[in-house]
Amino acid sequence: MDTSLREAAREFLIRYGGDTFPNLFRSARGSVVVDDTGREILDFTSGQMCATIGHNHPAIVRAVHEAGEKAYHMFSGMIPEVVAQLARTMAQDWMPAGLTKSIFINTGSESNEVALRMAKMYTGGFEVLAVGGSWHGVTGGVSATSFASDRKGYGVHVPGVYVMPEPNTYRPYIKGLEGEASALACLEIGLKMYDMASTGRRAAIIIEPVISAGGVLVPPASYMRTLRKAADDRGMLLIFDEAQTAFGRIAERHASDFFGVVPDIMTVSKTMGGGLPLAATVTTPRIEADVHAKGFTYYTSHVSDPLPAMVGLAVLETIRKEHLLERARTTGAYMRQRFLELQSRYEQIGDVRGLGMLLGVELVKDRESREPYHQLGALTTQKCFQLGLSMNIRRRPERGSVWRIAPPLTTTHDEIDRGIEILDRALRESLDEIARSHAAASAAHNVLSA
């Protein structure tokens, strides 16, 4: 190990949020990545939730040599064959009916960003309706939009963007109310709070279809469907932001097909990249050719890039020959299975939610206050870490203690079983761990009392 480079990092590195390790790391392969000490590190969260068919796979490490025989950048205005095969198998096999135009970018925030300026082109309008809970990425106009955390300290967001309550059905925030009653009330007061509040100047309503960052909340259908009238009956478009929930990761093509609700614009990031930079945003061919013959623009310097959409058609490729739509529900209902079997044996997993290969674990101090417990969290990460398993915790106040799991599509059974393990002494060892320093101190305070 070159301790050298750990001191390069703390040293020269700008550090950006987040969970950081104290560890470098040196490579990564399927479901496992390697630190700088040779250690094998099982990861379930797919490395930013991105690398959905595993790291590095065959499939990708053949499409950048490819794209390395022939081209890795172009003039953006010169559009790359394979960029138009691209284009053409997401119309054609990926997509719902009628979004047929698609514009390649590099990130989730870009892609939420060409969304945004489309829809507001397209309406004439500015304004737009986001979820609690909802993460859309940090650039300008979209960090507006994301409401999981991380908004304080950066002067003053775009305006014109207006919040309304997540449908959480573990944790619903009208109390007397449970499951779709809640989520459908939480829908119904954002709308009117919004419709109070707008100038009428009405352009987009955005949405993770399964909000992610804010804990892995699945809404009810008809909550979608709910959310898709709203929009028709306001004369605003509806984005549907898919980085987490496309090209299989729920065990579908996109969340759209699971719940039955077409978005006018559909985002999609993580999944189709493979750990490579890939986003597209996805419309219609009515709402791009409005918004051409306006003036539309979105040039940057890595717009329609020749390396990532190679990648991109790899991924898809690899998805539709390995039945990884399949392999996701299979898997994804095993893993659900192990950690039902997890949850009979600790009171303190509330809920274990999620569809396919993402599920939201949720820890409580009991069960019937649903009181968060973010000191368990916090520590039973740190050591399922030290045990050779990477996991990502959300830890919001308002909004709980929540493993986001995403392990690979690729992952294998046996790994899932692995995963469990090591979770289960993390969590035994945790909770011990707590207990003995609740004694602790609950005996020095005798002591200065008497």
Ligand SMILES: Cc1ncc(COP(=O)(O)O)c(C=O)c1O
Second form
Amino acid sequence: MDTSLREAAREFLIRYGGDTFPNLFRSARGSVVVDDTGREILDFTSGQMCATIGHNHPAIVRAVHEAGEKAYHMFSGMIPEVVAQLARTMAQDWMPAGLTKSIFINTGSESNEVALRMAKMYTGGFEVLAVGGSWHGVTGGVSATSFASDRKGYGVHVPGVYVMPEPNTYRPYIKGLEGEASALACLEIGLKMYDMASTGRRAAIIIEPVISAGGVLVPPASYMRTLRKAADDRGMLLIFDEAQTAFGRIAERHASDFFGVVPDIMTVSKTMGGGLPLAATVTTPRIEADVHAKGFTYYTSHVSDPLPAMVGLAVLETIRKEHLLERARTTGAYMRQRFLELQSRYEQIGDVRGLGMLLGVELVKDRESREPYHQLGALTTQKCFQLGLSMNIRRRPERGSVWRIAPPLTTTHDEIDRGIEILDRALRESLDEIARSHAAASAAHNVLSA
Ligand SMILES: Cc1ncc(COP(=O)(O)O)c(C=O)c1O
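What about the form predicted in complex with the named molecule, after the form predicted on its own?
Time for the whole complex; same chain goes first.
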């Protein structure tokens, strides 16, 4: 191990938020990443929720090589053949009926910027209604619509953004209401508040169909249908941000298929590039023609670049050839079953939720109070890493302590078993450690007060 590199990371990198591991990392393949000591770690987050077909899948490696033989980048006014091919594949095989026009850019944030710019130009309005706990990215326009990220310290957000309470059926905002009723009540109240505040210049409603950073919340289908109607009634466009849910993660093509609700604009990103920066905004020919006539631009250095498009095609082809939607269904059911077993042994696992290979596991002090157990979440996550499992935990005082479990769709049952074994041990050891520290603290207290 080259310790000077850890030193260099500390000295020369800007810290960009979130927890970073003390180790550096060297390589990644399939469901495993390797750190700077050569240690293998199971990756239950697919990198940053991107590597759904596994890290460095041979098809991606081949695509990058092929792009190297042909072209990585071109003048944005030259549409590469492979970009036309990807647009056709998306329209014919992957998108809901009607959504046939795509633009290819690089990040999820960008895909949502495109969507909001289109919605504003199409409607002539500017108001955007978003959902609590959402994460649509960090760039100027979309950070205003993100409520799971830190909003403080960056000055004035884009005006005209309104927020509704998220449909958290485990931790309902409205006491006494459970499940679907609580989700629909949140929507009803959210819409009423919005209508009260609106200036009438409405543009869009934006939602992650599974609110991931907000705690992997899956709204009931009736919520999505009501949201569709709410957008139509108000002349607003409905935007589904499917950064995490598209292309197999939830064992469907996307959440639009799962809910049976078609948005006006769908954005896709993370899971499309399999780890390379590729994103798309997809809409109907009518909306595209309308905004084009009004002078729509989203001209960037890397719009329509051939390298990521080549990779995107390889990812979509791999999902089809390796039957990864079906695999996500069976492996996802197996993974959920293993977590439910763990839940039956640990009072502190309050809820296991999610779809397919995207699970949220919420930690609580006890199931009765549902009080979030942040200390246990942090300690167990740390121990898991030491034992060879990387997981992501979302900890917000107001929203609980939730593990986001999203391994590659190619993860084997053996790897899931290994992950569960590590988690089991980490949970046991963390609970013992917390109990010991409480016992020591109360002994010290008794001595002082004696
Ligand atoms: C649902 C969702 N939308 C958008 C984004 C932003 O994507 P990016 O980080 O690629 O800009 C994320 C990133 O976590 C996300 O989870």
